[in-house]
Amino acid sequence: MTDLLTISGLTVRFQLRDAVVEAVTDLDLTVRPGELLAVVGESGCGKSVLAHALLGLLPANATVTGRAHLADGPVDLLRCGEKTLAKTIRGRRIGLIPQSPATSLTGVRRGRRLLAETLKAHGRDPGLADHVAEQAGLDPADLHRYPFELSGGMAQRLATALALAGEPPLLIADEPTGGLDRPLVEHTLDLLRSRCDGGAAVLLITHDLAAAERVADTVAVMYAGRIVEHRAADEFFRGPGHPYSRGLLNALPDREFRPIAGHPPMLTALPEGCAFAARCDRVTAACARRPTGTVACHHPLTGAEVLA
C-alpha cells in the first residue's frame, strides 16, 4: 500500500535572541491510508510542532528542513508555499483539530455559520451543518452560539466538526480529547477510528496513552524532539522497548501510577548522546553516543524487563 504521507528528516529550529530551540530533529514517519498513528510523549517534546510544521503554521523565527510528501501529488508540504497550503492543503487534503480550539475559532461568527461556510468552501451542502455537528458530538442547538459562549468541551467539538467538514484524507488531531468528559472522549476516539476504518488516515497527537491504546494501529514515542520508539500499537503496549516508553506506561493509573523521575533536557542545550540518559536507570558509557533505530536505545528492554 502506498504511503499517504512520508516525512523524512524533518528538523525544526526556533531562533531566540540568545539561543536556538531544537524542537524537532531528524524525524522520519510514514502514515498509510486507513492507519491511525499515535504520536505520544510528555508536554514539550515536539508533538504539536510536528503538526504545525506540516501545515505551515509555525512562527517566523522557525527554520524547517527535511521533506514531507503527500502521495496524491506529490506535494512537499515543507516547500510548497503558503498559497498552495492555503488553497489546496489545509482543510481539503489535511484537516486539523487544533489543541486550543477557543483561540482558533472566528469569534464574530456563530457556530452554524462557521460550519456552513466551511462546508460550502469544500463543495458540500451547507445544510449538512447539523449532521456534521452531531458526528462530532456537538448538540446542533449549540451551533447558534458564538465561540466565546461555548464551554471548552463544546469548542473542542466544534473544532472537530470543522476539521471533518472537508472530509480530508488525512486528519491531524492535536490533543482532540482535551476538555471532554469520558463519554465524549470515547465518542471522539471512536469517530477518529471510524475515519480510518473508512480509508482515511489520522495522525493523533496525544499525551493520553489510554486513548492511544484504544484506537491506534501504530505508536511513535517522542522525547526531546526525536522519535525514540516506533512500533505497532499491540507490540508497544504489550512490551515497549525503550526505557522512556516503559516509564510512560508505568505512570498510567492502571499500572504502577509512578511518574518518571527527573525532567526532560532543555531543548536549547541537548546532550550529544542519548537525551534520556540523565533519567535512565540503564545508562552506561555507550549512552554518550546518540542511539538510532526503531527503538533508539543502546540498551533496549527485553522479556521480563519490559514492565519491571
Ligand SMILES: Nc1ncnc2c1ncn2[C@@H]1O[C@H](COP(=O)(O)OP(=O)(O)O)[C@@H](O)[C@H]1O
Second form
Amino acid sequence: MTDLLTISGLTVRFQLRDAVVEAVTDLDLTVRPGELLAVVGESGCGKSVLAHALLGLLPANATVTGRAHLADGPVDLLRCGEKTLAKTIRGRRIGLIPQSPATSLTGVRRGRRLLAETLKAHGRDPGLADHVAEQAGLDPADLHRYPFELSGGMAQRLATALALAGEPPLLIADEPTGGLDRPLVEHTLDLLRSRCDGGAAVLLITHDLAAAERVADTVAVMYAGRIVEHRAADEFFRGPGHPYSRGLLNALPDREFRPIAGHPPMLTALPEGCAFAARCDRVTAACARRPTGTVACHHPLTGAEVLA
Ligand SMILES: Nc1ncnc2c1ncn2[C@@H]1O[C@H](COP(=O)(O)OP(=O)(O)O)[C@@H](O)[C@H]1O
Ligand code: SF4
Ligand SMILES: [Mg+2]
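Moving on from the form predicted on its own, please list the structure of the form predicted in complex with the named molecule.
Complete assembly follows, chain above in first position.
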C-alpha cells in the first residue's frame, strides 16, 4: 500500500542566544494507512519536536528543513504554510493528542461544548460528543467540567476525544497514556489500535516500550534527534539490533529492570561520531565515525547476543 506520510531528511534546529539545539537530524520515516508506528526513546531525544514540526507548531526560534509528504491531496507539510495547516490539516487530516494536554486545553469552555464545537467544525453531528468521549474512555458525566477542573488523566482523555472528533486519517499521539492508570492505558492503546484496524495511520510517540509492544506494527527508535533503528515490531521485540534499543528493552520491568547507565548527550554539543558512544559497552575506535543504516551502529547485535 502507498505511504500516507513520507518524511525525508527532516531536520530541526533551535537557535539559542549562544548555541544551537540539534533537536531532530536528517530523519526519514514513512507511515502507511492501517499502520501503527511507535516512535520510542528516552525523554529529550526529539519525539515531540518531530510531532510539532509536522503540524507547524514549533516556536519562532526553530528552523525546519526536509520534506514531509502527505498523500491523498498531496501536500508537503513543511512547506504548505500556516493557513493551509490551520484550515485543512490540523484536526482534519492529522489529529494530535498532545503531550501534557492539561496545559494545551483552553479553559473558557466546558468539555461538552469544546467537543461539540470541534465535531461541528469537522462536519459531524455535535450530538455525538458523549459517544466520542466514551470512546476515549471519558465518562460523559465529566464533560460538564471546565478543562481546569479535570485531573491530568481526564484532560488526557478529553484531548484524545478532541483528536478523534475529525476522524483524521493520521493520528499523532504524543505520550497519550501519560497520567493514566493501567486499565485506561490499555483502553487508550486499544483505541489507537482500533483506529489502525479501521484503516487510519497512527504515529504513537512514547517512552513506554511496553505500550509500543502491545500495539505497534513498526518501531522507530530515536536517540539524540536521529532514528537509530527502524523495523517491524515483532522483530524488534524479539531481537533489537542497536545497543541503545537493547538497553531500552532491558530497562523494562518484565525484563531486567535495569536502566541504561548515563545520560543522553547535550543536543547543543553532539559528538561527531555515534551519539551513544559514551554509554555503549560495544564502542570501538570505528564509532568515532557516525554510523548510518536501518540499524545505525558499527557493531550491531546479532543472533544469540541480542538479548544477552
Ligand atoms: N523551543 C525550544 N527551544 C530550544 N530547545 C528546545 C525547544 N523545544 C524543545 N527543545 C529541545 O529539543 C530537545 C527535544 O525535545 P522533545 O522533542 O520535547 O523531547 P522528547 O523526546 O522528550 O519529546 C530537548 O533537548 C528540548 O530541550
Ligand atoms: S556505533 Fe559504536 S558506540 Fe554507537 S551504538 Fe554502535 S557500537 Fe555503540
Ligand atoms: Mg515529548
